[in-house]
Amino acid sequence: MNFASTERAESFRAEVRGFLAEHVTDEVRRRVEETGTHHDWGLHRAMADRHWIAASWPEEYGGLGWGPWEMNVLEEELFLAGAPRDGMSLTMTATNAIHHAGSDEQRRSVIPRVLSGEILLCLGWSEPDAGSDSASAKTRAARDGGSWVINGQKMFTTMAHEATYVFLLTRTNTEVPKHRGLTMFLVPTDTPGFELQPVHTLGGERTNITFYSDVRVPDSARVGEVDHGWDVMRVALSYEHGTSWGAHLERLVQRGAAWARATGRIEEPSVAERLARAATDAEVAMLLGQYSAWVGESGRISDVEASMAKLFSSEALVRHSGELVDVIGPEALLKDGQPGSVADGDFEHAYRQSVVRTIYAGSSEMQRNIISQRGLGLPRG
């Protein structure tokens, strides 16, 4: 394992830090906290101006040709700055799949607007009876001449209220095994028959329920072949599953250590011990993320390594957000803006938000399956 960063990556880190210090202001953070929408158009378009939306793409496609090291740096610094990144993350999950499996028309009409920061995409996968098991989707798409008519409902369609398109998974064939009867579509959110209802979660984030009532789209909205939507979905999932929360935990450790030093409680063995445990796990989580990046840099697919980083970091975040709240005491449960709150309410927010991080981008159960089957060669359970 080579954990040595490159000179270019560290130069990029300094550039990213300066940029985020300018654009991720207290006003931006407050707006995210108040609305639950983890996206800021000003930040997003400023990143687009620098070609950071798809920085890993080749220059001829609108990127910078950055490798996994540089992309890992960008992700780490976004988390450390507390930057709202969900809009970009969800959009690029879908856009990578469109770039891989979409039609020439879709690439021409959608991707340039994504990379310029003009539009967002969101993911229409989960349903009331199909959460992590996306292949059990029941939202139907029926062919009607040169069009498709879509009926159904999706849960947790985060960013649908800001997005121009839903990257929608539908059931097009009920006579075959569930993975073989799915088809993907790009559905404009201004299409008649599309509706959404906001859902405000315990973690403070806004997501949406989306409804599709006789939503009609042309066949040109289809992404990939009919009944082969799972192949398209797997491309998107390979990008989504790489999310790591190591830098988020590192941010909490830094703020916890600052609080402990300011209050003098760093001298208490129980406080120092818990901070040390959290710092150790944050370091491990960051190294796992860097290891995944190094595997990618070596030209191999880092699906197992990405799952290791996501699984460890998300569960460590749950453990230590609770531990740090316990160490600090009742003040850690005060939200930002309330008298006596600690570290702008970061600990309270992380405590509420951490559990869902074990579900986002693939649940812990799914990650363990990937590691056991693809990494260890164990039979499917």
Contents of the next structure:
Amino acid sequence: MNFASTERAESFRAEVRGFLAEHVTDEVRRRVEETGTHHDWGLHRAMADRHWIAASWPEEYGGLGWGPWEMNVLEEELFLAGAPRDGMSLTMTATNAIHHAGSDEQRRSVIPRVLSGEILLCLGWSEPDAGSDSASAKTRAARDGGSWVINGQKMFTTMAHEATYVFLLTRTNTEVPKHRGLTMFLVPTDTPGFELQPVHTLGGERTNITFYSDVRVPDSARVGEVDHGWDVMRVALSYEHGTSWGAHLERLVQRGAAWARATGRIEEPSVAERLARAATDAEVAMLLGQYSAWVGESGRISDVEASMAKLFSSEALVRHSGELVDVIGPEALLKDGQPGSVADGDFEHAYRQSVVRTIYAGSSEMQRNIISQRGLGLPRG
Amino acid sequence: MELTLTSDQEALVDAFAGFLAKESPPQAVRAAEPLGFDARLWSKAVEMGVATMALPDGGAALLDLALLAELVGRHLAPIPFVEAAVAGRVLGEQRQLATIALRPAVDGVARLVPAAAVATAVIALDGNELVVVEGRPLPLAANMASAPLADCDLHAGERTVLATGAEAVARHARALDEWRALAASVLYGIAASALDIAVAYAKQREQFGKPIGAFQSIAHRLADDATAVQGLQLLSRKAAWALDDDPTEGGRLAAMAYLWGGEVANKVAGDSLHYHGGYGFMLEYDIQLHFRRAKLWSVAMGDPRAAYTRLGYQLFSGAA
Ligand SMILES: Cc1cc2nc3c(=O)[nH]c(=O)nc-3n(C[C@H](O)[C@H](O)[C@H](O)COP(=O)(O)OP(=O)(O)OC[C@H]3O[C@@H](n4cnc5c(N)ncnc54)[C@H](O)[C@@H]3O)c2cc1C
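Now that the form predicted on its own has been shown, please provide the structure of the form predicted in complex with its partner chain.
Entire complex below, previous chain first.
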């Protein structure tokens, strides 16, 4: 047993860091902040050129064959640099599922365009009445000859305004238990009957409501078997749940420490104590993320470990962004660019943004259900 | 990063776990109260080599000792494994049962030294001298955790100065880093076993027609606890590993692991006790054993909050 990173991972870390320093410019950050679109095509394509957006995939499929460990390094560095990464991560959640469950034609026609950085995919799962319980989705897909006609509405279809396809969860059967009547589709966003409306959020990030009115797609747009959409969703969810925000917390700690030194406030016991606690939780959060990656690397399914990493890191982020605002005082709430603002407004931003980390990609309650049932073997309520 | 134990480590853990399961069941833990020491158990453990392997030339890495300390915590074993290991590494020998004072002496007295009520040698930082004082075990300072604490007058026994000045301070500091890392492992062990007890009870105890573990308010807090316990295992092991292999990180990680370990162990033991309802409050149930010990381990060096503050200065201001 040892905790040393591999030479390969560390040399890769240096490379990623250099790359991000060059590509995640202040201008990129400003544009992300202004538009709320946490995606930058320039950065995305530069990463694609390096085969980094699907780096975990085998080389023959356009990846680099990296293990979860190197992927974890990449994630950590993206967070440390404050890089926009939603476009990439949503796209890869869908793409992994398509790689796994899609038809040969879908793999041939969609995946190369994803890997080259040409297109994005988005996730159309949540609905007004189906969030955590996404399997209760009502958006209807009905067969009509050789094609399908889709009607319904999705909430929070983030990146739909940049994406070429929605990876859509639909109901195809109402006569069976809810998990057994679902079917997945890849719906092109230029299909007639598809519309979207922007939704603005507390974290500044833009998402969308998407509407489907008699959207007609061929049967070849279906991903996986009819009524077996939940099997496909499970693959996608296992990727989605694997996010750890430990490195984001570490970034806040570093910026908080820099502020405390520069202002001399590190001399105050309550400031020192808060920073030490935040640094400790950041260490734990990153270790849990690394552990989950390591479990994945050793070939086991890391669902419980991934849930632990997501739960702990998101809750710690919420806790400490609040604490760090408290120690800094009202100056922490000044917007970037205001005279007297602190750390480019990072703290007020983190305070707003961190809240959603405990909600999306499986809320804390969903993670606790997974940990208590699958991890501890406690009975369902 | 390689998080599986080596086959040597696994063999070590299996042997010691088997030994403690047999020799340190809850009855033995109770029987050893209020002194908190089972001389027969300790001599068997010494025979197994757990004391000598801790020595600098004993062939064990600190991480190996951490794995054993986890088991001491898990089984609440009434033996001064951590104290003897840390003291042995300062002295370079295990001629006798030695321990170390965690807080600097005041007016020549080291107060509430762990294991001093059973040890025959106490190491302490006395002013600018690192000393070892040999003598008979000191009178027990009876305490909530049933731990063999005692006050030690550093001029009352046979006193040897091991080091002075900066060297004394540095050797003491290093020993405390090692103690923190191993204490974090003990705290992990206590927390992990408290969690196991809680989970088993929550599956078996029924109210309102179902196991109480089916109530989400219980299941969810246990999920948080399980997450914290997993994080503590990683952090305490990493701290022990780093003290040997990554010296720039070792002290920082040991401090974090110890402080965080204290919080986790107290919380998990407290939750576990709580989810036993009134039964958890009965002396007959084991969880109160964990509850009492977790608190002593976490407060042994003084106010954890003040320690977090010192850690903050140390990490972020450059000043001590
Ligand atoms: C900024 C943003 C971006 C998003 N992006 C996407 C996206 O790209 N695609 C997409 O499909 N969705 C997206 N979502 C939706 C997100 O996945 C959902 O918000 C999330 O799943 C929660 O669903 P809900 O909002 O309907 O809340 P609900 O499910 O109604 O939950 C409300 C509260 O009840 C709790 N709760 C629910 N069920 C239980 C239970 N069984 N036990 C205990 N507590 C429970 C929840 O934890 C939560 O606190 C996004 C959301 C946001 C805010």
